[in-house]
Amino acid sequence: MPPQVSECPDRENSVTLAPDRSDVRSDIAVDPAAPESSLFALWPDRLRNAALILLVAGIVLATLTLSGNLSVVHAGIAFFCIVGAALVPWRLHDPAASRDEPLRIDPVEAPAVSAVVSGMSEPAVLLDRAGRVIHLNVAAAQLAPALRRKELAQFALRTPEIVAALREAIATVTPRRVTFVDHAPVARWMEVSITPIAVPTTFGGEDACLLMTFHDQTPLRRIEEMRADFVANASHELRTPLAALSGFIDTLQGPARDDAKARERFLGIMHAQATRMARLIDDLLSLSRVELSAHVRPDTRLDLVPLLRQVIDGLEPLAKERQVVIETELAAVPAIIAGDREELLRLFENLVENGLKYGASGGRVVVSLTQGTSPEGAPEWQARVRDFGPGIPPEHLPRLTERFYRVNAGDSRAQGGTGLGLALVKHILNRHRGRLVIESVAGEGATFTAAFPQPR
C-alpha cells in the first residue's frame, strides 16, 4: 500500500507519511520515468538499482583511466566514494534496522500538539505561516463552523478585523490583538489574540506557527454597561432632590424670607426630599454591602415568624396612612432558616412596603408564611406578600429586579421609591441561596414570594 504524502505549506523538504512502517523507505537516484510506487519498492529491487549504479560508474571510471584522463588512484578513490553513497543509505533503511525506530513526522503535526490545542478551554486554532489551519479545538469549531484543517483561516473567518490582524501577523510575525462584535445570533464582544510560536521542523530547522485564541468579552462588557447605567441613574436620582433643596433654600433666603406660610410649606418639601435622598444613599450602601458578602452564606439560625411580625408592626402606621389592612397568615411552628437578621428585615420591609404603596387601592395586603418545595423538590419556607391593587403588566415582570427600573417612574418617585428595593431583595435572596417569584394579573394585584431553603 503506497503511503499518503501531504505537503506542509511553507516547510521545505518536510512530509507527513502514513503510519505503515513497513513501507517507509528513503529514495535516491530515482528514474523520473518510473512509476510512483517504485520509490518505495522492497529491498531486493533497491539492491539491484545500487548494483546497476555501481556497474555504470565502474565502466565510466575505467574508460577515463584507459584514455589517460584520470589516474588509477583517483579512479579508485572515486569508485569507493560512489560505493559508499550507493550502499550506506540502503543499510540505514534496512527493515531490520529501522523496525523499532520512531516514524519521523512534522513536530507540529504530532498528537501531543493536537492534544494541547484541544485541551484549551477557550476557542483556539493553530495556523502555519500561510494561515492554514493545523489544529483546532471543539470550542473553535463551534464558534466558527467553517474552519477546516489544511484550509486557509481567512476564508472561514470573514470578519474584517480578524482578517486584517491575521494578515499583519503573517507578514510581520508579531503578536496581534483585535476586538470585534459578533451580531449573530446575539450580540457578543470577542477579543482575538494572535501569537507567533517558534516550532522545530522535521529536518532540524525552525519555523513559526500562529496560535489564535478567542476570548469572550461579553460578560465584562455587560458589567461595564451596568456600571455606567448605575452611575448615571444614581447621579440622576441624587441630583433631583439636591436641586429641589437648593432651589427652596434660595427661595427662603430671598423672596420668602419673611413669608411664614411659604416657609412652613417649603420646609416640609425640603424634609421630604432630604428623606428621599437619605433613603437612596442607605439603599445604595446596603446593596453594596450585600454584594461584597454575596459569596458568604449566612449561618445564623433564626425564626422567620417573629421577624415578619416585627416588620408588620413597624409598618402599621404607613398602613393606616394609606388606609390599608394588613392580614397575616403565618405558620404555627417556628420557621427556622440560616440567615442574616438585618438583611432579612430589610427584605421584608421592602416587600410589605411595596404592597402598601402600590397596592393601596385594593384596601388590603396579605402576608403569609408556609412550607413548600422548590422546583428541585427540596423543602423550603415561602413568605408571600400579596396586594390587590392594579397589578403589573407582564412585559415589566422580567425587569423588576433591575436597579432603578420602574414600571411608572413618576408614580414611584411620588411614593418615595428609590428604584432599588427589589434589586436589594434579589441580592439578599441570592446570598441566602433563596429565590424570588413575582406573579401578577392585571386588575387583580401582584404576589411576591421569597423562598428560603430549610437547613438540614
Ligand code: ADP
Second form
Amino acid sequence: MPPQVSECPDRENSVTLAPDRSDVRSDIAVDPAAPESSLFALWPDRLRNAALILLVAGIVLATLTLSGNLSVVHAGIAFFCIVGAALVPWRLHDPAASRDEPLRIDPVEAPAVSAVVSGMSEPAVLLDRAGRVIHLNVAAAQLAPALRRKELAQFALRTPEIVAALREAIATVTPRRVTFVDHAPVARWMEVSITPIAVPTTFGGEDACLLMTFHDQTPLRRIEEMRADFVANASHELRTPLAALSGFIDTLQGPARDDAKARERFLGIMHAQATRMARLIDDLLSLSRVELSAHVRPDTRLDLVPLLRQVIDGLEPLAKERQVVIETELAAVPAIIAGDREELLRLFENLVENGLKYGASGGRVVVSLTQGTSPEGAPEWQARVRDFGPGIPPEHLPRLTERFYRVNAGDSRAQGGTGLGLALVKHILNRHRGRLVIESVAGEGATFTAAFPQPR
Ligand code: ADP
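Moving from the form predicted on its own to the form predicted together with the named molecule:
Then the entire complex follows, led off by the chain already shown.
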C-alpha cells in the first residue's frame, strides 16, 4: 500500500465523503417519541443526577408551600439556590460540556472498544459511519502509515478497490469484502473485510461503525501457485518419456519393423525411458509419504555406521561404472539416532548417488561420519558426502532442495535424475528434526552434510 500522506485529497472526494456535522447532530438528536430510558441514556451522568435532585426538591417545596409551612417567595428563593447548587458544579467540572457540543460521547473514548481493536492480531481499523478513523491497531498503522485518527480512511487508502468497497459499505451499511494486490515493496495479496458493527457508547447508546480488517492471503496464494507448478512439472516430467516411448513404438511398428539392429537400439532407449518414469513415480510417492508423516518423529533407535556401509556397498557397481572411488571415514563407535531405516537409506542413496553422478570427474567421493554440535550447541551426528567434481554455482545453492529444481536439466535427465532427490532428502531430514547443509566451491566439488540430533 503506497503511503499517501503527502497527497492531498481531491475536492470531489472531500465533498462526497467528508462527514457533514449536521448529519452527525441529527444522529444524536433526542427523539421525542423515544421512551424515557433512552432519553436519559443520552444524558451525561452528572446532568441526569442534577435533574433528579431538582425534581425531588421541586416536589418537596411545592408540598411545603401548599401545606402553608413555607411562603411562595421563600420556596422560590430556595428552589433557585438548589438549581444553582445542582447545575453549577456540573458546568464547572465539565468545561467541554456546552450547548454546542453533542451530548453523545464518541466511542473513541471507550477503552474497551480500543482494547479490542488493538488486541486483534491482523491489521484492524474502526471507522465511524462516514469512514473517519476512530481506532487503528499497530499492525494497521504499519500496513497503511497514511491512516490517521479522526481522518477519512478513503483519503489514506488510495487503492481503488478499497475506496469503492468503503463507499458501498457506508452507503448500504452491509458487509463488503475485496481482494487486491499490494505491489510495494513486494507483491502481496490482501483481502479487506468491511463489516458494519454497532459499537456501544459510554452512556448506553449505540453508534453505527465499520470495522475494516486486512488479511494477508499471500501464503495461501503461494501454496496454491506451488501446487499448480508441481502438477505442471510432474505432468511435464512424465509426458516427456511417455512421448519418447510412444514415438519409438510407432517407429518399431512402421519403418523399423524389419530392422533388427534399430529394434535392439530402440528397445534399449525405451527401457531407459520406462525406468525413468518408474523412478519419477517412485520419488513422487516417497515424497508424499514422507510429507504425510512429517509431524511424526521416528523413534526407532538405529546405528548410522552399518546403514552407511550398506548404502555404499549398494552403490559400488555405479561407482565402478563411473570410475569413482568411494572412500569412507566413519566413526569407530556406534552412531545412534532415532530414525526411520528405509527413509535414511533413501536419503544417503540420493546424496552418494549425486556425488557419483555429478562429481564423477573428481574421481573420488568421501563419505564421513563424525560427532559435532548444532548451531544451538546440541550434540549431533554429522554424515558428510563430499565429491571433487565441478561443484555448484553459489546462486543455485538456496534452491537445490526445491522440487524439480536442477542446475542443468539436460545433464540431470541424461543421468536419469528426476529433480526430486534433494527435495526428498530435505523432507526426510525435517521429519528427523535434522538439518541439511550444502557447501560448494566452484571447481572444487560439493559437500552435503546431513546432521541428526543425538538422542538423550
Ligand atoms: P536429480 O534427480 O536431478 O539428481 P536432485 O534433487 O538430487 O535431482 O539434485 C538437484 C540438482 O542439484 C541436480 O540436478 C544437480 O544439478 C545438482 N546437484 C546435486 N548434487 C550435486 C553434486 N554433488 N554436484 C553438483 N551438482 C549437484
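Basically, rigid core = biggest C-alpha set you can superpose within 1.5 Å across the two forms. Positions refer to the first chain, counted from 1. For clarity, every value in this text was computed on a predicted model and none was experimentally measured.
**Q** At a 2 Å cut-off on C-alpha positions, does L61 qualify as shifted between the two forms after fitting the rigid core?
**A** Shift at L61: 2 Å or more after core fit.
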